[in-house]
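Taking the form predicted on its own, here's one chain by itself in structure tokens.
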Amino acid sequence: MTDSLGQRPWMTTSQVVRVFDALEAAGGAGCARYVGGCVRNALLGAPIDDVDIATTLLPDQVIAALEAAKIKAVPTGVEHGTVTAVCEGQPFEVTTLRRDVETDGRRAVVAFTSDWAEDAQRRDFTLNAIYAGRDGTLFDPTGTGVADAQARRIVFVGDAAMRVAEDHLRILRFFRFRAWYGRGEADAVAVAACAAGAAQVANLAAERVSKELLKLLAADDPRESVRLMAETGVLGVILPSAKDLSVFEGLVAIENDMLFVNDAVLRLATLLPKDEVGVAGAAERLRLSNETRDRLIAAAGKTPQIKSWMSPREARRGVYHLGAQAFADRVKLAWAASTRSAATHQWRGLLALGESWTPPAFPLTGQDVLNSGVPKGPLVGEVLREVEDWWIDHDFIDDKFSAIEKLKAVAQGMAY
């Protein structure tokens, strides 16, 4: 079994140096280590996005060796023992050993320890709990997180059904972990804890549980994680509409298979209801942002209906009344729907257009509509959306003098 990382890039940059050497000054040697997502990913061979500290020192001595070291400390959860030092640009978050002594399912109140076994303990899962000294000799308190790691499995800490009790939000953490890292069969004990408690997920915040199912959509391939959260009743507590997964499993595979970006919004639409109404609403309760949600709406419109066989002509048309974005959302949506694999080339190519087409200004305004003898009012508006509809189903000619000569014969017609 691994004994180490050995000395990796991001253990040498002069941040990392520069904020270990501070705390090293206040505690000793020793008395800060690596923990967490970037041990848990050199271990994997996977991508490190932060760089994590635990440390034997009292919150208020990590912000007095911070700054004696001329290093900006920001107690952004002094409480539970964070501090966040920001050395050279860079954040990374140090975070005092803690044991809990008081959880809801909800929130946790803890107290301080200088054991790190004992703040192994409090962790959610065996791969998490793994420490890595400054040289990089891995500690293993739980003395299966290196095994499990490296074998990806995704097992809890002690007793499954005391960490789920702990912190409901670790249900949800348990199916975003197999998504992103999990192989093989799933922990059966896991699993059996986020059943038992899945009807609790109901009681956390909106934002702790958008937040982690957008992590969990945005895996590779959660398809299995997502099918396994359906089975012990996980999905149907947060997304009552999600009871068909062929969409959302034709998207994932059309992402895979075509090398697009894995887009965890969308994959959320597959499992929203299939209206504008509904998504509107669902996107209230799981308090998304305001551009998710209005994506999101965009996505469920039903008009223009998109078909892999529309000619040029009605894509440009769709693109110019939904937007790009909204068009290329519809176009997965359909082609995930759909199950004529020959036509992917007609998906493919549908795509391709909203992508390189630009749809071009209607050459006409308002005042051009009053210089043609239209009085002020109403009126004007309607003009105008008339010439917009002639000039949009003449595939957006480029003739401002045709466009002006069609106004001219729509406001004749007009009874003022």
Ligand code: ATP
The other form holds:
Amino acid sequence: MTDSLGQRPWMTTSQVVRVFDALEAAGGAGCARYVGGCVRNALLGAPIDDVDIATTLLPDQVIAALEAAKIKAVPTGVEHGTVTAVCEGQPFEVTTLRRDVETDGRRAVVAFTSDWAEDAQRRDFTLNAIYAGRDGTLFDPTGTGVADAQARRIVFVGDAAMRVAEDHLRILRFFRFRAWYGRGEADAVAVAACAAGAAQVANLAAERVSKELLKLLAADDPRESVRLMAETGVLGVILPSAKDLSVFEGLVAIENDMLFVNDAVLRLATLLPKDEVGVAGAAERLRLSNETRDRLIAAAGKTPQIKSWMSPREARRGVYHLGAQAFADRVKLAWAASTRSAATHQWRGLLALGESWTPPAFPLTGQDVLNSGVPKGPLVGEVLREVEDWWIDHDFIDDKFSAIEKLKAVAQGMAY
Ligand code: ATP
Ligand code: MG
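Would you mind giving the form predicted together with adenosine-5'-triphosphate (ATP), to go alongside the form predicted on its own above?
Let us now look at the entire complex, which starts with that chain.
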């Protein structure tokens, strides 16, 4: 039985020490403990992203305690008991112990408490309801959190169906934690509760859904979890277009085999409609950022067609027209959809070309066209485009003199 994390490096940074000192100066030793992701990940040997703190102090007391220690206190969610302490540039969420008094599936009315076990009861999964004192001593009020974490079981705290009914976002959190930390068979009770609540996911704010979804898709291998989402009907509610998971699974396999970074947005692309209009509609419904939407639309385009056997010249043309990002995205998507594993080195070659080759700037301007005698007006653009096509056909020839010769020939051939 593990009863302490021991002193971890993240527990002794000057920021953490100052925040705990400030809280304990007001509430006494033991009034604050680590909770959530940092404790879970420390137990699992996974990297720690942010350090969340639970405390018996009330939000006003937290603010006063931090300010007395010259630490910035931002009331980021005071109605839920959360104050963000910003210490030497590092934010910490400090949340007062609470219980949920009223829930409607989307929001909760809370009451504060000084009972750690009560606070654990309102948390989502047993492995997220483990606390650690500042010296690393573990507190596991549900009694099974540490064992579940070590066995990598994602299990709801208390009655799964009730916990899902209280907050439907927990359905997506289940699949997210499953994707990141789960092993072995998924907890059958949890899966059944998620399946029963699937339709309710449609009532959640789209921003919250897509945030969870993108976090889920960023896991090293979310394939099993996404398959389970499909089986439980949850995937169909948020992404009705995701019927065939083969391209998604192909992309994850390529990213893992080739040691590419986990690209959540590109993984999402494999689950969206196949055409640009469909993608734009889905991006709107999911309230994705403009940047993400534009990237997904560009990735969905069909011309120029990407083939593993494209010549370097055709590939350069593709990079020039699409830009490096959309070109790379389309190469990876085409690769993920292909079944010819023998083409691996060709796909890699295309990606390498797209990364290493920067398209040159077209050497002529409108002024060059005017200088060649073409009158001001729409013809200038037409001539320029024709010479640009010639330049691209000649593989971006680095020779301004030839381009001007071509321009003269085009200009002479024009009837104006
Ligand atoms: P990470 O930060 O790596 O995403 P985390 O476990 O810290 O993981 P957060 O979303 O930061 O996740 O939430 C912190 C803690 O708050 C969780 O560990 C959990 O105990 C609790 N929590 C968060 N969201 C919910 C929820 N919807 N229902 C119940 N408890 C929740
Ligand atoms: Mg966290």
